[in-house]
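Shown next as structure tokens: one chain only, the form predicted on its own.
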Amino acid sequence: MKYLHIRNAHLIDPAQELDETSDLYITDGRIAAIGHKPSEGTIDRTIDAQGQWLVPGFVDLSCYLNEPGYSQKGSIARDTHAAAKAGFTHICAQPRTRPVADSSAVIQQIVERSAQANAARVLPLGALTKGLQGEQLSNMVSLRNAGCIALSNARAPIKDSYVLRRLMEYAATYDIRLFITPLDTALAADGVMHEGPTSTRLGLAGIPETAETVALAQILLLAEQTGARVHISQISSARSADMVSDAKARGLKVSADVSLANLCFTARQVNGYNSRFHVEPPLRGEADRQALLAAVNRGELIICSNHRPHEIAAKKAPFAASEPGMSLYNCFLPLLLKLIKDDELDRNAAIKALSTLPAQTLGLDRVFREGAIFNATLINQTGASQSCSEEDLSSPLSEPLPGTASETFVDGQLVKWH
């Protein structure tokens, strides 16, 4: 028997309360031993991980892969490799494709292209309603059987509360996970950024906090009534964090995530009509950012990438006419590590929010123990990150910061990008 030996790694696994420098031995894609050499077999390859963190592979609960249908914005192959370089081993792809991911045929295409890419594994989110139109239920059971980890309507609105109730009741009957983004489109109207002093000064239509919290209250009440398993996607305000915390305390089967962008930036970044920071949900105030960070540090929120890349033309338009979204994978680790270095985000809480908690939400095994499938990432805190060029208007950074994944293992296999 031959082993991969990872030597002198700083193992960090919040689920196992593991935080120590040790060695791992991997064979046949599984962890054979931790801290001691197996009694039989030989070392086939050794990776010296001195000074690096070895963490359970990150799980991303929201990204946009733009394939099929939007090849000018990206591809599954390109973005799954970028995800692996950011430390993600499994990523949930939103159903906003062309055609919409509301049929087994589209889901099969996504799964096949993910397998061909041989990088981060794509876990498709099927469309909750036909064509994401928010009116008729999709064939939810068929989509689950086709490989969908959960169902989502992305940021497309559900027609009304009656339709949302029926969706939840059906999902509860068949134990299907729902990913729902809280957004009252009537209150959001034509807003393009957070409603506040910056939007007023710039003369841009604002999106009030209530566009999120009113919708969230409705979702939580219906989740309580129906017993559905609901994950709240991409909250952006302090009030929303409090509402989710209260719902959990009352025993509701809910979880929630926040985009990394909402932990790093505020509406002030929009000054100068900077379209890099035109995102959904909008970047809000500093008080909201601090409250969201505190919720992550308490273990109450998951961190997602909300990766949504665009071509240059889509972001070069005037702010209100530009397309919302950021390309986050190329700079995900540097931004995360900066929050940790600045003592805004606890290191173990951050890793828990990116591995343990999202894995639990999806029913995945994500721990370092002997016999477990090896999904992991080696993080070099000082290594040169992927470059962020001035021309890449879809990225929030115009120059690289330190922090990179030196190796990523997906279901026991090393992703090759070197």
The other form holds:
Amino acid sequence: MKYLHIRNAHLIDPAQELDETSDLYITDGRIAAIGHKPSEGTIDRTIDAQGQWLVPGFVDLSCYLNEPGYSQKGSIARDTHAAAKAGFTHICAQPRTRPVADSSAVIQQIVERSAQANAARVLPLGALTKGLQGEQLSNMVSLRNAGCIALSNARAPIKDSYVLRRLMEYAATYDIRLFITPLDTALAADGVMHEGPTSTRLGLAGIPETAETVALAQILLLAEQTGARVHISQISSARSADMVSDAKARGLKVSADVSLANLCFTARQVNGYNSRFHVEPPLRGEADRQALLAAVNRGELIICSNHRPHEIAAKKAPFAASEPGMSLYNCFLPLLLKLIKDDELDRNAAIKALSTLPAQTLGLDRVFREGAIFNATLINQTGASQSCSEEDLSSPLSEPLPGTASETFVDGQLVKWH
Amino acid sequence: MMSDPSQLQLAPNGELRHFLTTEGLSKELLESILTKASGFLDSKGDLIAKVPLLRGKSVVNLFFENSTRTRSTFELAATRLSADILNLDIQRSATSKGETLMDTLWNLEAMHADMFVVRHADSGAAHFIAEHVTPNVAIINAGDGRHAHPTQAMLDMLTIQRHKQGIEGKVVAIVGDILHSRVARSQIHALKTLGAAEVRVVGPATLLPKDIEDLGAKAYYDFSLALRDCDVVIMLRLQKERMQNALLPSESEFFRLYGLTSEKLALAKPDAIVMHPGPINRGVEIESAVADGPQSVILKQVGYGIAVRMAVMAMAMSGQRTNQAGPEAPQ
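Now that we've seen the form predicted on its own, could you pull up the form predicted in complex with its partner chain?
Every chain and every other molecule in the complex is listed next, the one we just looked at coming first.
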């Protein structure tokens, strides 16, 4: 038997509170041994991981891959590689494609492109309603059978609470996972950023916090009534974090995520009409950011990238006319490491929020133990990140900062960097 | 990178080279605009004859949003400065055909204009244009979304200065639809910088933007209370669509609560002046007896508007010249 030997890695696995320097032996894409050399076989290759973190592969519960349909913004090939460089092994792609991912054909196309790309694996999210129109239920069971790990509304409004109730009931019948973004579009009205002092100063229409919390209350109550398996996608406010906490405390099986942008930035970044920070959900106040960080540190909130890249023309416009979304994969690790370095995020809580917790939501195995398929990433904290350039107007950073994945293993396979 | 508007509008030597917002400009600079504008007025407050300050310069009125009144005053101001003026009413037509603002700008750059006067429905549009247009074109903001209308605010400052002998220490109330008003935002910044004792914004909660007090204004729901000790009362125009958007029940209820009548005005200081950026809705935000009464300076404001626009255009053009001549390239 031949082994891949990862030497002197700093192993961190929050699922079993593993936090030590050790060696790992891999064979046939599975973990053969941790700490000690297997009694039989020879070492085929050794990776010296001195000073690097070896963590369970990150699972992203939200990104926009723009394929099929929006090739000017990104592609599965490009963005799954960027995701792997950011430490992700599995990424959930929102169904906002053209055509919308509401049919088995589109899902199959996405799965095939992901296999060809051979980087982070795409776990497609199917559209919850036909055409993401919010009215007619999509063929939920067919979509699951075609490979959808869950169904999502991708911030498109669900017509009303009646439709929301019925789609939860139907999904609950077949135990289909739902990803729902809490957004009351009537309250959000024509808003383009967080309603607060910065929106007032800039004269930009604001999105009140209640546009999220009112919808969240509705989702939580209907989830309780219908027994649907609901994951709340991208909360942005302190109050939402409390509401999710309370729901969990009452025994409701819900999970929720926050996009990294909402942990790093606040509405003040929009000053100067900076369209790089035009995102959905909007960046909110400092108290919101602190509450979201605290929820991650308590182990109650998952971190997602909500990676949503755009071409230059989509961002080079007056703020309200620019398209919402931020390209996150290229700068994901530098931003995350900075939060850890600044003591805003606990390191192990952050890794848990990126691996153990989202894996639980999706029912994936993500524990370092002998016999498990190896999904992991080696993080080099000082290595230069992927290119974050001034020209990429959907990136929050205009220059590279330290932090990169030196190696990423997806389902036992080492990703080959381009 | 996106830059702060107040920095963007200044040349390295501190001169004005664009006029995008009153926010962040120094007291000295705002006062120099008022002094320059006063220089274009005679002792009776009428405009002096044509001056050759912008001879040979071309000014393009770039109006993405219709406004005959504002456009005309800029046109008159440019003419009185001896500039060549071109009016372009782009409105929504170009953009609805899929042309982005950047496309429009690239086309306009080919005209080699020296100054763009910009009116646009998006907040930050003038700022965006100033950032992306070739560096030696001066941008004057003639109103961007809800953000700023700095020349209107400065003509209001000139009006207060001339009729109330200065702005320092004055109590000013701005009444009505603050939420949608770019004029109110520009007025608040200018008044605070020029030393007004108190700036009050008055209206129902639906028309006062969240955290408006962060801008240094004091929010009032009660008009009578807000009028107490006021030196200046500025009434804003109320748009009809506010009723459809569930912001107000009716014009009549609004008038009952926030309409300026002679009885209400009597609660302010006896020598208080009444202003309005126009066009006025008689019987909606202001009673005719007040609009046409002795305390009203509404018509005077129009003449001052031309002088202020002349001052700002002349200063920005001069700032552009020093900017180009200077050793430092613009950012």
